[in-house]
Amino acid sequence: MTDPRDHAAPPGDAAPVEMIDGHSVDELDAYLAAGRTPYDPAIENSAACLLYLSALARLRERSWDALTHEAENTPDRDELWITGLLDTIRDEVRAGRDIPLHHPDPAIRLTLTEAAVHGLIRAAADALDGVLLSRTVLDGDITQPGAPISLTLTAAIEYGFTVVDRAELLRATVQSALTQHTELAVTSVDVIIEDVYLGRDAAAPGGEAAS
């Protein structure tokens, strides 16, 4: 099976090499596929690389078989969904803006990176059955303590789950994670369901829903 992340560049065009903290995404994909051996300290000591590896590992564990099956049978999904999802994860792991954290000693400055928040959101969403988070958008000045922040989550729902129930569970789970682990003043969490995908069982060769 051809991995749907492998795309040949159009004739005459050079495919851009996407890098994360000095490492190409192909290098990181291969490192994960090899069980993260031999140990590479340059990768393991990079926050951005670790975020990418964690997100990709969860994606492969939960939904990769189903999505690759659909990519083979629905080529448009390959370009518009799977590739777009991986691109989004790659963009999210870059540090982004610094989010200040309160400390009782004014001489001490603590910050949380925007990438870490995206990682937190994605980890919370990935823990839910029947939900595949596509992208997150934080709207507001996250660099200012107490500034109102709105969050938009775009996701796909596994076929067979109730859309309203999964969307509400996603919203509540992410809101709880942000309240527990950050000091962001999140005033709203909007959920957009943009797609439905087949689960592993339904997408397995010979499965009734995969025919």
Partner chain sequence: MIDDRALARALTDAVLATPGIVAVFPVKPILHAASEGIANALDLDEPEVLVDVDRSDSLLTVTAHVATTSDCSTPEVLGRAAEALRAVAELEGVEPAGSIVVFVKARLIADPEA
Second form
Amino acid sequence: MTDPRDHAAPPGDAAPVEMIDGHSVDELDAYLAAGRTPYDPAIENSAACLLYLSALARLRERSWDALTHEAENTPDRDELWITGLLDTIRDEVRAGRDIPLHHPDPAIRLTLTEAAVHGLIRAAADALDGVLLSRTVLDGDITQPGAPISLTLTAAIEYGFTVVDRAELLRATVQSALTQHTELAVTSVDVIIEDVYLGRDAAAPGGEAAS
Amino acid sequence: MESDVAPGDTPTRRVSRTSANDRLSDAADATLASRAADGDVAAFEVLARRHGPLMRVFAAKLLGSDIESDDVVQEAFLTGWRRLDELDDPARVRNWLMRIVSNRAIDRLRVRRVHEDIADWDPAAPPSQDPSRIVETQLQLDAVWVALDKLPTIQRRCWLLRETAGFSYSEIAEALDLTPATVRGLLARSRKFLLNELEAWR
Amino acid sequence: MIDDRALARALTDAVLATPGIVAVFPVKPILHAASEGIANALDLDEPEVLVDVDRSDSLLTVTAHVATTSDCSTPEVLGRAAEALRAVAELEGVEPAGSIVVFVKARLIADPEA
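In place of the form predicted alone, the structure of the form predicted in complex with its partner chain is requested.
Okay, now the whole complex, with that chain kicking things off.
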């Protein structure tokens, strides 16, 4: 037999359709890919089909494992492209809209970029314990002085902290940073807590005992 | 600035005080993708470190080239950064990036097809020769590579796009300039071959 | 009166000397702001002229893009920077009857420890 790599399958030479207990393997493959939904009793009650599905599922898992495993074993090559990537994207941060700041002299125009405000909010949130900010949405015409702005912060709370306390602390801290550094007329700050995460100590084995 | 922990603000349970950096490193993909979409380079860096290695191995297998894979992955992450506002579900950022990597790799294959003789596209990337790989727990994983490497290049590409990047038959067909029926046939062959090699299926 | 390149250099020095300003970014090209950390911002291969000077007729336009530190009020810092820029421009660069407009934009509000 020749090395299969040497003979690329000619398009016309389709393999004969393989059937398992009345179902084509294509159908079974599609069923598995769809997460075995909608539930098909004809397949799920056939021992032969179930065997085929589990072999196929194992095969998928193994090829995925092989990829992840190889990836884990070659970590040191990443520094180069990641450094190059970061250098490029740092220069590409979208500044976003310009947010005006008041100055009594009309010949002086002061502005703040939207990106700077997002960064300010993240830095303020990251200084707090037990909170991890995800999304920040500034709603309203920030380019118009005095226009009402509503701010929505989405965050996760570390397990062991009180949700209400953290949410309130986050709201107050961000509001105070905005008051200090911007002139945005922030009419509301909504905090949405969408997740709870485990801190490093809690996640470590025997974490409760660690100091 | 006010202190971050005001009096009376002490949490009721033991405080673990995970630092901001550690919090970001441990954060869920969805959180990182959301922050990155808001312009947070540090969050995107965590995503690149977390998923980049896998993307690179995937690209190398798809391209049959270890050297080009670095470029493909770097380009793909750059594209991802520029298009973060198009990402509908931040929790699925890995799949989304995987698709971009696939598309980038396919672009390269197209260019090669124009410039090179179709007959000898490329040999498969050889499996890594690091001796530490050759231990018993590796055998199973090596078997996967050995089997994948035995597939004809075109079948291996179809398989990787389907099983790893989640492409549909028609997407694979478009990417590789084949008809959907051909893709179906190629996938059937590769599935059968791999099941036979790895799962002793018939 | 000095030439515009020397003026731009003097303006860059003036804005950098303003308390609360921790970095100046080149105005051109526009997309050249660092968002994370001063160290990175300063790692850009530094042309010494970062503040932009533009003349049309008798109007002198001065534009500066900066990073401020989060322990000072950004509007106040930007105001001081703009006034410092105008003082230098009036002293060094403008014709007696000319007028000056100063634009100052904060692209980053940085953590003081960063």
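We call the rigid core the largest set of C-alpha positions that still match within 1.5 Å between the two forms. Numbering follows the first chain given and starts at 1. None of the values given here were measured: they were computed from a predicted structure.
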Once you overlay the rigid core, does the Cα of Asp91 travel 2 Å or further between the two forms? yes
For Ala33, decide whether the Cα shift between the two forms is 2 Å or greater, given a superposition on the rigid core. yes
Look at Leu56 and decide if its Cα position differs by 2 Å or more between the two forms after superposing on the rigid core. yes
Once the core is aligned, what is the C-alpha displacement of His23 between the two forms? Give it in Å to one decimal. 51.0
